[in-house]
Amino acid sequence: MFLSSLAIANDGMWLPLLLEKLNEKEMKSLGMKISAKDIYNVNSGSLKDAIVSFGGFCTGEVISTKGLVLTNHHCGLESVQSHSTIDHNYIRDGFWAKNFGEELSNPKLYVTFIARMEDVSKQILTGVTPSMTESERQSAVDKNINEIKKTAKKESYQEILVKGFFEANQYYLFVTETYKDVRLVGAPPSSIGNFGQDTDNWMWPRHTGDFSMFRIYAGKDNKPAEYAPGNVPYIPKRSLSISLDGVAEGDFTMVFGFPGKTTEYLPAVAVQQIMEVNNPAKIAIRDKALAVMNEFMRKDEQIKIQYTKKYSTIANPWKKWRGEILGLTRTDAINKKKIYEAEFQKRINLPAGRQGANPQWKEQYGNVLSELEAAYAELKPLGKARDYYFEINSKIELFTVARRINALRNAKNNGGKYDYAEGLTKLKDTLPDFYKNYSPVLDKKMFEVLISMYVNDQDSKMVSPLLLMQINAFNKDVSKLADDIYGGAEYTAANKIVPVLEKNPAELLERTKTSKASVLYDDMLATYNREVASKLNEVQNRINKLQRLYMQAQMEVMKERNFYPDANSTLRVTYGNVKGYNARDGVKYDFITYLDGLVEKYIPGDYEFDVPEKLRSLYKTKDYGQYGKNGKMPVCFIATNHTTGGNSGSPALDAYGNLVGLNFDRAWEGVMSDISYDPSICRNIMVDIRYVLFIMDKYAGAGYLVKEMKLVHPKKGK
């Protein structure tokens, strides 16, 4: 029974490079009907050649020859929100581009393909020995990388991207092609494209047709260019196809694309710090900075388009982490692990002559577990103090502008960590932008809320002196403190900084470096290295020493364990069945959802679930064209393919390689899955290609676009 529970059907984020090798034979046994080459194939196009690492934090896919690009509603929301005004309101109303010439371009915004992979294990880690610091292999690592980025054979538009993988016991080398002219041409309104919002979020069952659509743009030679209206439409190797027969239950479904984070591999001590502690904290300091942000929101139609983006970023997380902690406790993740431990201590600590004993194994391995408990238990309070010290300080817009002034007067004194020329023109192109949605109104109040939150809920000795001082002079009152500090702070208005910035930075920079907001944020900076990160880098190190030797012996002692490499941002596949799931007691959840809920949850005025007219007319006629099915119209559907951030955006295929949906959420009861998978109700939630085509077609009158697309029939054979 133990042995069978390390085989986890439907687990894990593997590399295309090594489908054939690893998991071919058993994606054809839950019923994929191409080859491991079809997928990923260096020497002719395949599918890989259609998927994009969109902007380093989303996936998304081409779907024409013209190099249109889809990818989710909120991955796209910051490009639509950069051409949002009070009288053109895109968020609120949706954007289609009639013709090429309406597309809009988006300065920061990039997608980035792979073009070939290759393990690079033996070079990398040449000279690495055991017996070194973290920094000493640090910097034997990163000299053998940067030897190989010199060497590696790739073209003048290429670059070579080079990561660890297994704890970096294992290392990848990708040639990279980047194109940054990719501009915005289309976007439902958020009643449609972030329909349910918070309340939905992380949940099934869902209605949200969470897409976006860009087109990429390349020179005369289709190669990576700058934006220059005169650039072309990229013309991509490969482009899906997009199925219109939908998905049954059963079916096989794989989802391709960037996976960011996930650690399956940490030990129960760890897993347990984070239930009890890390993610406790977080979820306090974020209650209070949404109900901030809700509260100026609902009020001022203004601010709300200057921070849907943030609001969402930081709601996001918040969420996550308690269905995060409810999965663990739900699936007993800890006490299994406890149980895999032990057997994996029992192998260790078999005696010679015993069949399967290595005596090497306990020289080698034998203490690392109990050394990652006594450093996981050092790094506790410490933890604590880190998320207190980054959540609130990252919320608290104010100390970003003084952070960022601060260090480009660093630079300029001292030589800080960068140079002072590349510093000050970065600010000078990103404050700005900074300005446009910045609200000091709604920042003083998350100030007073969040710096309380700092003081009175940690251990004293981890708050700046200099605050704590100042508090008192207040008599305790921190929204008197907000009063002194916001009243007047330049650093509050773009007209004070901006300007100035612009025409005599060292001014600025001078009669800057005694400000309330500069002077505080510098103690309370200081007050975290003194205190905290110096302490707690120590420890750190120190696991992440132990936790590769952990993950060294794992791959090494549990032969009959399929390892996959913890997601890392480098493209992965993930496969599994289209299935629905049991939520709890008495609770149990079709695969499938239509138009039917999405009405039936409809609230007029509501800024969740409202339904625009049009939609609501669409539904009463049942007028779905060539998508819908039966009379109905497919909105989502879930599948057991183990997803997590990064994954937004990227494309469900099916059996054939053809896009049947688009990858944006995961269900409440299985977000634990970046920390420990459990079949039984992890769910990836995508939204249906149909309802993607009906919106852009039927909706939004954008048929032409899905003219540049192929549609399929695989199931009829057509």
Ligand code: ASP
Second form
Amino acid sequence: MFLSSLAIANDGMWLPLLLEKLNEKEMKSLGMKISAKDIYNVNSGSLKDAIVSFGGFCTGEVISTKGLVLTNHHCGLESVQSHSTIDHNYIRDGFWAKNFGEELSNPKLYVTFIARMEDVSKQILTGVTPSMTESERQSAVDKNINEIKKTAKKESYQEILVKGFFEANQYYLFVTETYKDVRLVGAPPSSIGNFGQDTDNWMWPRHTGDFSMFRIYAGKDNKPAEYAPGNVPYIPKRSLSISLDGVAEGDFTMVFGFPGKTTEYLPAVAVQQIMEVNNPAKIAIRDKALAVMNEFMRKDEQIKIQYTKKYSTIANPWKKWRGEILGLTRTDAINKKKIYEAEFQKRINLPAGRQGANPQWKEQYGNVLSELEAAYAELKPLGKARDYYFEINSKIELFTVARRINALRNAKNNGGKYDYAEGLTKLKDTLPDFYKNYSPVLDKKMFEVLISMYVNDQDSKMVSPLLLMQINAFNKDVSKLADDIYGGAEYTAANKIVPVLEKNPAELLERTKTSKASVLYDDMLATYNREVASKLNEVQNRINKLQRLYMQAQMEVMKERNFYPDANSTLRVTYGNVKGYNARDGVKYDFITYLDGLVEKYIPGDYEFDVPEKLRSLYKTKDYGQYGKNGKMPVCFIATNHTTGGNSGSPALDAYGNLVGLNFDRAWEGVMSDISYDPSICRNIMVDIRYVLFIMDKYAGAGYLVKEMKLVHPKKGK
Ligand code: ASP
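Right, the form predicted alone is done; let's see the coordinates for the form predicted together with aspartic acid.
The next block holds the full complex; its first chain is the one shown before.
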């Protein structure tokens, strides 16, 4: 029964150019009224021309002929934060530009369109042989990629990107167009855009207005251009129409966007390791890191502005990993994988002559699972040490500075990994921004807490000997050591370091010999390299190679399964139906939420559940304009679309390709969908587009923006 369900599972993040061949029929059977060509077509405008990769980490969609782009609040948050001060606190109060002139530029932000894509597996794999080591293979592939970049057809303003799919068994080329002048148009206050914060994150029922709005600017020729005040709003090839009709249970929806990373084809042993070793290690460290941040953010408004984005960057995966363990456990994912693997092995071992037997399989794939098992056993302790090292190191910000200055020193001394001049420019560019959002008191506490974990929770072999000595010198009192290191540290203040970097960087590099942070960082890194990194690389390379073979084998042997490539931040379509679900015994969730539920959650003055006065009064008077339905204001809805991080901000489209929602999250019970999708409980969460427009128009008074959009009523045939 389980194996036959493989063929009908609702999962998949599909390549737009293959929809016609692989998915169109099923999409239509689920209710789609348009064709695969309406979604992806290189020769004439199609829906794909309205979809952008937003900053490389989220998705956005063009919703007006003047280049308005919609994405999530949490995707635009860094931009909102960069324009916020105590006096103009746009995170807390929201922001709306009243005209083009008030739209705010964001030097590091960009959006990328996909002009076309193409299967180039043959060209890229020319000269690649199975006996090659991973690095030999990579060099051969890189060489072919460079070649194809030179010869592929493209316009001067376009770029070429080549990516591996199915564990690098296949390769696709993308012709991209990147616009670098993307200005902030508006965002609701975080009490709307991030309503419910961490308590509600990854949860259904949900009431978050998770959206923000930007505008793409282009040169006078409508082509990509660096930021310039004289740039003009971009005129898109295609912008999405917006349906005001909402969704009903069972309606077809699809989500178009750039999902980041999934690992759907891992063997059981790998999933077990994630559940029992890696996720728990990372969760434990983040538990402590978040507690430190929380403590300071709650009592200091300045720190709250500085750390809002950092906090959510740490908290978001932290909570998901916890849900992942629960979901994998509840759906018995490991056992299901084991049954699948047994069937796979059985087919491989079929004696010659039997129906379905292939005598070559045994030689080619006979040992792949057992070799994976052995390799993952070797990975186990190394993977844990890696997680400890990187989780801890990346959260102590003093080490972030030390790492970058030390890297610059290495570049200077021995022509290290990256070029000195380039590194220096980058550091000068980014360090002042870093200090804008840095609190040394918070960071010192972080050091105390996390260094204690680094020392106490691991095999002492993995711990820097210098650090152990220093801690002993302070009678094992880490807080004394923290006083010592942070007390005189030059790296804790912009005014001690930025001027030196500007005037005489060589002098700063000299100080890496005396700076306690630099010296300690060096020793921690050296310890990690010695005890973990080189062995880990070897095992990981072996695993990568085996995973590729296993992927190839599954596609050959388990033919009835619908294979789609794991997410890799490239453009995908996923589709399904609007649908509630049974969360657990006796609990059934509806597919939609309303403003009533938001007001029920309201806790006056609360950090997460406060509701602005204006929204409460709109609720009281039921002043929903054209956006409400039957006296109610829809807020969010769920469907069976298979999404992941990176799909944040993706459009949810109806059967005709109209925008009905904005994807922003998944429901708790099914967040393990990155590893193992289960159609009975995996749901993506979208904010209803009518709520987005209601907030803009009725709450924020930015109805002039709605006028730029094309509103339609497909259910009324309009
Ligand atoms: N809320 C998620 C994110 O920001 C989106 C998802 O993974 O479904 O990563």
